[in-house]
Structures are given as structure tokens and as C-alpha cells.
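Taking the form predicted on its own, here's one chain by itself in C-alpha cells.
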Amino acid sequence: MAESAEKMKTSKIIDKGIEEGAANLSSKKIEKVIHDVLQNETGARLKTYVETCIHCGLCSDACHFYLSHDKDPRYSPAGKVKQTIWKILKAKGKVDADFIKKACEIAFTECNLCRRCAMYCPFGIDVSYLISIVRRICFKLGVVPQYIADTAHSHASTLNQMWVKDDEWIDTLFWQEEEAADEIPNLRIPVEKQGADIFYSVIGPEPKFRSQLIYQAAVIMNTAGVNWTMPATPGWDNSDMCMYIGENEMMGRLKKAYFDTAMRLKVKRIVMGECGHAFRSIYDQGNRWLGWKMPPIPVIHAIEFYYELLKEGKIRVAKKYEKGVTFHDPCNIVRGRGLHEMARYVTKAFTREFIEMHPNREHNYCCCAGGGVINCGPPFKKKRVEGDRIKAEQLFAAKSRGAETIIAPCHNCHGGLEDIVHHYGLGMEIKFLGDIIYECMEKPESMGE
């Protein structure tokens, strides 16, 4: 598994969004935008972090980029901050376009905003917040990696990540209901049901690429006897790339459409599918941009929902998943919500052999996906997977102890882990928690067993 930093060196990456955006900048525009962001959108939090940090470097060993690059200090959290926001502050915004290009690449492709470093800082400094300010400045300057910028444009045009048209979304729900009805004849996916207990929401890639997850959720919901619904209108997609490029205004518009949809349906709770970044947007950032300390309707992640159903006996184990499994703790729902023990309770109930990764739970290494890095697209793929060599080593160690399957309850984590498994030749399969539950749960007799 060992690869030296010398072997990991990649050629200079040319990204259209960064290059063309920077070409339109003047020193005057850069200074003005920086001053606008710092004066109008930051305050005591930034001042406290900057004045508190003593440059001790204790955050370094928390970062997968730093560990994967043979502890090169440029990749440490403090090193990335010193190369970006600290230089901006020291220069009082008087930086040039070449600096902005470099700062953009660091902020978008060398930090995944995973917040692991904040756990190791003696003062609890949140480096992801500092890097997010850099992303915000870059966005307002028009310097953003092309791939993630295009995804954000999809949100702006269609209120979903994948340019899914309104009729295509409804057709997908009917299609999955028809497919599932072949297995459970009385199964329905209730659309636009007023007053349901649960509004089940998904991210854009599900109707586009992973529609089987909607199928599986419908089987779980119907088997458990849940009173649920899904909307027919925009507001069904809970994903949010705007949050990760610093397009806060569009993030707020997305969240308003989402919560307006839930309130229009008069649902009691929102259950989100297996996605981490979307949960962060709805529960931790987008809601606060709109001025809500907490969401206007209670929101829980799929892990919490599965845990409830299992504890209450609404779903039961019919058989155990036979292959050895390990569990990947997604940053946004473990460090961000503390769901690690619930996840293990459900995982262990449905599996024969559970192999723990080390470190684990809130100390788990990030997969370098759900903070927007994976969404910067193909130009940065090699750089990304090489920047997570430490995760590959962690997975390899679990595989050596019998883990054949990785359970990852997050879409972006799936993408990140798939790339790592392929790049490092690990030969492990990756499943959602819902995949395991669907395969191993008791199902109605009407399935024609």
C-alpha cells in the first residue's frame, strides 16, 4: 500500500473554471470582493480563530491529505490556512489573480471540510469554516472548478443536482412503484399525501443513477407500515453543491423550497436518505442561512430511522449478511450528528461478521468526497485519491482481517470509496445500509415466497 510522495506527484492540473475565472480579475476587483466578504459576512468567529491559533501543528495528524503526502506541512490544516486566508488577511486583500487560483485549488481540492482537525486542535478551531470563507471569496470572484460550478448551476435551474425534469421525477416514482409491486403487490409510493408522518427525501443522483434505492426504501416503508409520502414538485432533492462552492444565496433558495414543500404537505417529520452532505446542508448550514437555529420541521437521517424501526420491531431480521463487513463513518453524520452507535446497532443486527476499522467513529478518516472535493470532477480525481492513501491503508487493514464489504450510508462516500478501492486495487464491494436491510429483512408473505 505504500507510495512515496515522489511517486504521487501529479502534473499541473488545468481547470477551465479556475483559469477563465481568474483571467477576468483585476487587483481592484479582488480587493473589493475580499473586503466585502470579510466586513459583511464574518465577525467575531473569524477574529477569534485567527487570534487564538498558536501555529502548534497539533491539527496536522488529523488530516488525511497531510498523512497521505508523507506529512508534507503544506497539506496540514494550519499549512493550508496559512497559504490562503492568513495571507489574505495579512495582505489586507491586496493579492493577485495567481494567488486566487492557488487559493482556490487548495480550498476546493485539498480540504474536504471534514472537521476532523477541529477535534485535535487544543482550542477547537474549525478549519473548515476558515476554508469555507476562502471558497466564498473565490465564488464571488467567479473562480470555481468548472465541474462543481456546473452542478451548482443545475441546482439554480431545476432545484435539483442532476437536471431532472419535473415529469422525469414523477415517472421515476411510478416506475419504481410498478417494479416493487411485482414483489409486493399492494405496495405503493404515496405521492403528495397530505398530513403523512414522514416526508422521505432523496438526492438528485437517486432518480438519475440509483433508482433501486427508491425501490428499496419503498419496500422498507411498506413492510414497516409507515405512513409516508414523497412530493411531486421541485423540493424533493435534498442535495446541495451550492453550499460547497460558497453560493450561499442559492443554498438558501434550495432549503426554502425544500422546507416549503414539507410544510405544504403538512408532514410531521422529514426522513433523509443515505446522504451526508445533504444532511449537513439541511440540518446545519442551509437552515441557519435562512435564520432558523433548527429546521422548522424535525429532520432525521436514514440511520436514525432504521434504528427506530428495528428497535420498535417494525422491521425484523430474516437472515444475516454472510460476508465480513466493515463500516465507514461519514463525516457529516458522525462528527456532524453522532450517529455512529445507531449505525453499528443496525449493522450488527443484519450482519454475521463485523470488522471495525481503526480509527473509527468520530475519529474515522474522511473518504475525501462529501465536502465537495469529489464534485470538482475528473481533472482532480487522481489528486483526490492520492490524497487519501491513508484511507486506502485503513481499508486494506480491515480487509486483511476479513472485511469483504464496506457499508457506507452516504452517496458521496460511495463515490469516494469506489475510487479509492479501484485506484489501490483493494477488491472490496461497497453497499448502503439500506442495501443490507432490504436483502436481509423479513418481508410480507404476499411476495410470493
Contents of the next structure:
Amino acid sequence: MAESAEKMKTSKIIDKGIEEGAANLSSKKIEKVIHDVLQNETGARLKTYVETCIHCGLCSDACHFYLSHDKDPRYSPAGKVKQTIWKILKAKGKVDADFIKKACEIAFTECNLCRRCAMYCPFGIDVSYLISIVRRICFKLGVVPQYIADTAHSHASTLNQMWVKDDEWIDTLFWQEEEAADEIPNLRIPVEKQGADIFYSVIGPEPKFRSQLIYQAAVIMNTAGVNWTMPATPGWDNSDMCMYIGENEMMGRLKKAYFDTAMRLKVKRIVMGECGHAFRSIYDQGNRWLGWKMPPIPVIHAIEFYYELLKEGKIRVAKKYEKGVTFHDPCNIVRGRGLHEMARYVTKAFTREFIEMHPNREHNYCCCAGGGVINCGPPFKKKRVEGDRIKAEQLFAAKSRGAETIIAPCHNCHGGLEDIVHHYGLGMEIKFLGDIIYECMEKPESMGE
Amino acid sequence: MHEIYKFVSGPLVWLAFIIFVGGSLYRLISMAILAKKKDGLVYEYFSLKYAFRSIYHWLIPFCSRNSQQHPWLTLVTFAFHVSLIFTPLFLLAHIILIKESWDISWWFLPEGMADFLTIVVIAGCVFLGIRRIVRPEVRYLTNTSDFIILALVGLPFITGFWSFHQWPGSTFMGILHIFSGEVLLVMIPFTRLSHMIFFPFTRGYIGSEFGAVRNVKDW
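Show the other one: the form predicted in complex with its partner chain, since we just had the form predicted on its own.
Now the complete complex, all chains and molecules, led by this one.
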């Protein structure tokens, strides 16, 4: 009976990375790679998770893909595990290239590794871990969606996500320093300052597309009188698509370069910009790959940093943001670090009207962009946006109660929510918390007035 | 018939308990060794405080958001599991057998209560079985073994109820009761019924990750 419900889901999406990778596969190679990954890299967790799952389906309601596809069981967390790792284990690795293509699409584009389902499984089975194993197998087979594979190549070649060259990086910092000095004359972006209190790190897309965020951070740092620095060498980028494609070796290299840079600068702490996956990479996964139980240097996310600055009176509220705001809790810093209350404290301080979306905090619905899904690029955009209709409904409900602006302190969430807002015609504005702080804080020149 | 009864209520009981206890220990110890070898991080990040915090919140009905969202299922599964474990341990007939063998005894359930809890278990099996058929998200995950497991759990309770009430064929049902109970015990370590022994560890591990590392609730 279970078989009748199980129609093979055939995708119409053609991705060059998946197609060409799969064209090079032989059943012998597939079996060997699967065997190697399972033998050498998995153990008690995989075994226990697979054998303990009692097929109750209670994880289903946790998943935005499932909820957005009218509760189609193929999109439930366990449903995706069934179609991928259960089949692989049952067939003892004897699967064909078509199966790998399908498993790749499921693992890379139908799961954001947001870990919401781990909070809904009565046994706490970590489905994101199981899906990561599938991604690892696909990666080792050379079957990875083209766009995210290209991003990982950028990491490998330049140690940053966006093919930013070494001189372009420095140039961007100087450029933003000049721009911001128009507003605050003595403003500096101190590059390569040894022994600074804080190494401020950003992700590749900031110098590439959103350099105003570096400007804003510089204004906040200068206003608060923070002793900070940014490196002039590779190692400045804390983003990590290698983590998401299962290229663990490269993830390790990236994190090593990153922490080495912080140690070379002899900083006391690392503060990172408003990004979620990068936080997961340096706080949770990359450090572990390198054998550090916790990061070797304390790392804190921008939210926690803003909270500290505000609590210590180093930044002050000059005016309240006028429009009604709602707050989107990113998975990697809320389920990944519990920063939801600090975020609300800062948000409420700077805004006039705060409207909760429901569910919220650790139970918030995913943006559907994280986990590398948005990085799989245009071929999967429609699928990604349609796979998160529930988010549009959640946002619309908040809008109907007065929320005009969504604050999302994560780059991936931004990208995902922008697409959702556009596709569903929600007409809401999306901002970083730093945008609001920059706009509404007391700045040096206004203090002088 | 008497010979069979003597066999299932004598040597087979011992065998069943030895396999149940030994098998459970074997599963736990071999998994612990495998974890040490392959998943060292489980030990590194395991935190008793947060493991217990998580287990506690998932053992109390309606504590987790998920259990609030499925109130009927929560009621049934909690009643089902509690009755399933409680009834055989505090059943007068079982305690009398132990008293005759070893001269020890403990508090037992009143007759009507025992009947009620037994019906709860049987009804629970029926409910969970029907749920597997009617709910698409559960049906999609279900295979034959899931129904066999439910039958394994239900059978000792159905047969026990039958023979206790002296319905026709109660001698046979009594033997079947003992035998099916033994089969159930033997199967626990080696089927998905092992969720019974692994629950504290899977729950505890994710509770530790969420609590100690990620500073967040997991319920």
C-alpha cells in the first residue's frame, strides 16, 4: 500500500551541474562512493536515526515545503529522507544515476537544513544531518547544482564566495571609508590593525553587491568608539557554500584561513555581519571539522553585538523608525544560537511599532533560501518561491496587522524573502537590523549639534 | 496442552528475558562503541543538564509545540505508552506468578483498572494502525513492518484480556498470551521497537546540541 502512494517525482528542471555530473557516473562508481562515505564518515548517529524513526510523520508540519505543497507527503522531512538515504541504505548503494539526480535535487533544493524538524520529531532526529549525508555523497559523485558548485569553486580559488580579488577587497574598504567620511569626517575603517578588540568580518556578497552595509557598519563602529579592524588579506570572508555542498575539506580550509587571520591580527573577538549561514559555519560546523569544540576565538553575531552596544549605552536611539515592523527569525542564529530575544530588544528600541509574525522565534518558518538553496540559482528559483507559500501567508498576516517592514538579519533570508514578497505581491520592505540602527541612531555630527 | 504451557511459562520466559535484557545491552553498548569510534562529537557535546531538560519537556504531554498541535494524538500516544509499560508491571496475575516463584510481590492494579488500561493499549494499537492508513503523510512512510510491530504490541494484550475473562478457548489464549509477550520482549532490541531504548539518547543528544551549544529550546 505504501508503494501505491509513492509515485516517482520526476523533475522538469534541467541543471547543467546535475546533468553533466550524472552523465559521468557508472553504477560501480556510485556504489563505491556511497560505500566510502557510509563506511568512513557515518556511524552511530546515522544508524540510530534510521532505526529509531518510527515512521510517525510528526515531523511533517515542521517543514515549509510540505506545508506549501498542500501537505504533499513527498515534501515532509521523513518523506525526503525516505526518498534518499533510506533507499540508499536499503539498496546498499546499488542505485543508478537517475536516482542520484533525483536525490541531488531533493537534498539541495527541497531542504534548507533549517533544523525546524529536529524540534518537531519526538526523538529529536536531526534530518538536516541526514540530508547533509546525501549532499556529501552527491558532491563526491560530482553531481552538484551548477550555480552552487561555481560558488564553491570561488571559495576554493579566492577564499571568498564571490570571486572578489585581493586588491578589490582592500579597494572596497577604502572606497567605503571615503564615502562614510563624507558623513562622519574622522571615520576610519582600520585595516590590519594588530591587537584590535574586534575583527569585523563580512561575507563575499557585501563587498560585491551590498557595500553600503560595510559603510553602515563603519558608522556604527565609529559612533560606538569600538577598537576594531578588518584584514587586508584573504580570510576576511566567513561565508561558506562548501559547507552546504558537502565539500567538508574546503570548508575546513576556509575556516582555518579565517581563524588564522583573526589570530594573526591578535584580536580579542570576531564580530560578524548579519548573515546566518556564515555563523553556522564558524560557530557550529567549520570549527568542528577542524577539531575545535567551540571557535578558538569568541565569535558573536551582529545581533548580539548591537545588543551589547545598546545595553552599554555606546549607541543611542535618536528617533524611532516610523513604519510598523515585523521580525523574521533566521534559523542559523535563532535555532542556531538563540538570539531571538536580543534581536527583539534591539528592534523594539529603534522602532515605533513592533508586530510579531506567527509562528515566531525558534518556531519561525524558514525563508526557503538558506541551506544553499538560493545559491542553486535561477533554475530552481520558481520551485524555491513556490515551496514557501506558507511564508507568504505568514508575512501577509503580519502585514494585515500593520507590518510594512520585515527585519531579517541574514543575507540568505533577505534574498529569499525578497523573492517571496515579489512573487506573492506582498508589497513589504525588507531591511537588515543594521539598516534601521544606522538610520535611527545618534551619530557624532548630530551629537555635536 | 499442559506440556506446551509449562514450556512457554518456564524456559521460554527465561530465554525471552535474557534476550531482551542482553539484546538491549548489546544494542546500547555496541552503539556506544560505534559512536566513540565514528561520532566522537556525540560524547563531546552531550550535556546531562540539557539532555534531561529535553527529555523532560518531551515526556510531559502538551509541553512541546508539536504535541499541542496534535492534541488527540498526544492524548492517545501518552495513554498508550503509559498503559503499555505500567499494566504488565502491576498486573495482579503477573505478581502472583512472581510471588509463587520467588516470594516477592508489590503493589498491583485493581481489576477494573487493569482491564481499562489493557483496553487503552488495544484501542491505541487500532488508532495508530488506522492513522497509518488514513493520514497521507504517515501512509507515505508506512511499510508492512509498521503494522507487524503494532500487531506484536497488541497481541499480548488482546490474548491476556481474553484469557483473564475466561472466554472460550481461554487456555489456548493463555498460552498465546505468554508466547506473544515473549516474542514482543525478544523483538524490542532488534526492531524499531528499539526506539524504547534509544529515546533517551537521541533526545538527549539533540537537547544537548540545542541547549548547550545553540542556547535555544528544542520543544
